[in-house]
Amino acid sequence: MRTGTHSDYMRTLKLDSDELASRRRFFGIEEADLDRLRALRPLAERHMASIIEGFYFLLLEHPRTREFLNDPELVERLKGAQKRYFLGLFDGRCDLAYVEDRLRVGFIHERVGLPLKWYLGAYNRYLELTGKALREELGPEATTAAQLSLQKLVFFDTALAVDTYVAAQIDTVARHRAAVEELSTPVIRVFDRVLLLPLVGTIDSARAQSIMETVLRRVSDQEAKVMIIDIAGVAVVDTQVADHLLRATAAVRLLGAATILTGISPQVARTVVELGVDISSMHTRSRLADGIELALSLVGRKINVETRE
């Protein structure tokens, strides 16, 4: 499910006044082009219905695009959006409001799941149908000039359509990455001001950075006094992993919290000694249960064990 909007996409893609001016220069869209298209609006209004029907005839005739448009009510809503889009080509403007409107149309088609290749292919039908209407009412010279101006604006819109889909992919990837990072660094609240981070798998530089950011954020948000890092599930503990843990400990200490390292097996202990890594700056325990007990004592709590005979 998408969480962004076309306005969010404008911010993501940095579509501001400077970017708009740059794109207009690149596509060669001049005021003369916009004036020419504005003068053709009455012609566009006369032919709009047939052009939109021809446009959707292509989408509904092709089996690969028809499957995305199997809801008649959805098709009617899309046709309404396309009518507004089509007439917008002849408004004689190409400003930020125009850009946002174009992104809205692309946003709608991306939301219904229409693949970009079909969306872009449909623009060709737009030019074909509009060109036919122009030739029916204008002379050869006027038709050529009008088609050139229209082509500039349609290509401009095509780039915006691509931007819409790209922004959607960026949004999706970002959400997936956040979900993966959340799963890979699950910070658990054990007790008031005591947090636990069980690590599993391999720790590389990218994951270490994510761990650092998550740990610091949660320590700050929870006003934690102790962070337990359990490495029982870490496949390999080498110099790099140890260095990452030390950096995390130093950062946590700056926030006024202590770090307890648990899950240290005899093999890991031997490896750390052989590598000459100094982990004296953090508390260490072999078992997680012992680490939790130490953490509670550091915040003035203890585990009460009642023995019944």
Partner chain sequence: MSASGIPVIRIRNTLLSAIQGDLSDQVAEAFQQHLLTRIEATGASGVLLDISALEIVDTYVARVLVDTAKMARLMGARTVLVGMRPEVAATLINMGNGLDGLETALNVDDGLDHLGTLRSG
Contents of the next structure:
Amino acid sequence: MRTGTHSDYMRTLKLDSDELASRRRFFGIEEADLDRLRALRPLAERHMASIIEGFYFLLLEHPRTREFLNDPELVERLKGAQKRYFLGLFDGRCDLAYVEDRLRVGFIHERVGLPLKWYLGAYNRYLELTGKALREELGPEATTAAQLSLQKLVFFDTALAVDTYVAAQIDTVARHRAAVEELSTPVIRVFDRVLLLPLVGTIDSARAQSIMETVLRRVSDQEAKVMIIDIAGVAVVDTQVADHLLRATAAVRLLGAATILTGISPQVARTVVELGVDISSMHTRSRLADGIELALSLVGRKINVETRE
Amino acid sequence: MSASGIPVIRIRNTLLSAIQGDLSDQVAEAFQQHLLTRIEATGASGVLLDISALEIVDTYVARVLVDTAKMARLMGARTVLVGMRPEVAATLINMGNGLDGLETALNVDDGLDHLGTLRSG
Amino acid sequence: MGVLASYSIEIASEDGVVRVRNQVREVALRAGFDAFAVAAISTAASELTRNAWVHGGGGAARVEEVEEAGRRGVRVDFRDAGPGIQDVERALRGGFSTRRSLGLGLSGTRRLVDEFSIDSTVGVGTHIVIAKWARLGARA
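Next up, the form predicted in complex with its partner chain in place of the form predicted alone?
Everything in the complex follows now, all chains and molecules, and the chain you saw is the first one.
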């Protein structure tokens, strides 16, 4: 699921007037460049149709980019968008509205899954075709000047596109990680104010920290009185893992809830004792079923066998 | 109300105080003083300290809380700390500070229940 | 590493503790830290500011919002011209205190942050720099 929009990226990339000014300075975009491009707008309009056609010729000729353009209706719509984009280079402005417009284009391309290399390659073709049109109408000196101004703006655009792609990738990684974390810490509500966390797999420090945070959040949100952590499925319980579990237990206690550790094997019992942990205040059980029973007695309930069908 | 600006309310034989906002060292100490005076004046047997509004509990504030509970205990009042935020708990534990000996509860309701159990026990 | 914003705060009274940690909190929230990370870095700043005031006789803190490889972070730099720490290694191991709670302050604080460096010279003073990074993909 995608939640971001191009305006989110405006914020993420901190594209405010300060950042804009700093980028413009760095790319050397001056008013003279923008004036020069604005003066070329009539020329751009005259050549626009053939440049766009040439541009799409490249895209349709190449098998990998053709895959993105399999729908003739889509191509027509894209050509419309492309014309606006192309003429935007000759508007003679480079303000926040322009940046937002460029960011939206980068965002859309990333969203349809167009790899950055095709984006950049296509842009290169764009410059090539535009250069040809300039040479046809202008003298060599004016062509060079126009191309330099255009190049500045094109690189400025490209930087925005790359930033958008990178920000989107970071988003994707974060979403995947959140999904994995959620799966690795499946807190279940087994009864009113009693939660159960069955832990499975390997626990390293990063996961231990995330487990502690999730447990604390859930205890607090659901006002749980008891958190049962079942460690029967944890591959290795060494002193470090035991230490992490005890920290989580201590943190849950600070919130005012109790932790019951279940699934304690003989080997785990040995490790905990060897750690020299004060177990007088700890609730532990070998079997999960016994842990649940203990949890219910801690919240003042018990399983009523008679009401069961 | 006292120099600390933190109100201490009496409900039957329990004193309830919700610690608000930014707890500076002076405020923490003034509050401790005020609370002990109120225990003396009311003969309260229980104290509930609601810290749900506290976003930061550093070592200093933690020690003031633990010390206050100990002092209250010496004066005959049991203290229960209620409503600690998850991020505050994680931070304290990561610093190696488990507020040893301090009773805790999730909210004021649970805290009152807990004090009831302590009194009858 | 780019510095996006920088704030200098004098630690000339106990009020410095509240001022520094509030500034750190504000910057951490802006950098997209979650509640746990905000509490960790703010508490670490609180500890170190108090150390600079109580043990170092005051000094200065610089709170910075930083950026590196696309991630945001908070860096705080503490300087005092106090007596310095004789045995830094030992102070960092914890369970060691010259005055009230110094040992726990340093070793505990180190566990709250991603980066921690200390430079202390007896008779000259102590310089501590801490940094913490927003988790990948955090939104400012």
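In this text the structure is predicted, and so the values were computed from the model without any measurement. By rigid core we mean the largest C-alpha set that fits within 1.5 Å across both forms. Numbering follows the first chain given and starts at 1.
Annotation: Cα of R287 displaced by less than 2 Å between the two forms, core superposition. When the rigid core is fitted, E19 shows a C-alpha shift of 3.0 Å between the two forms.
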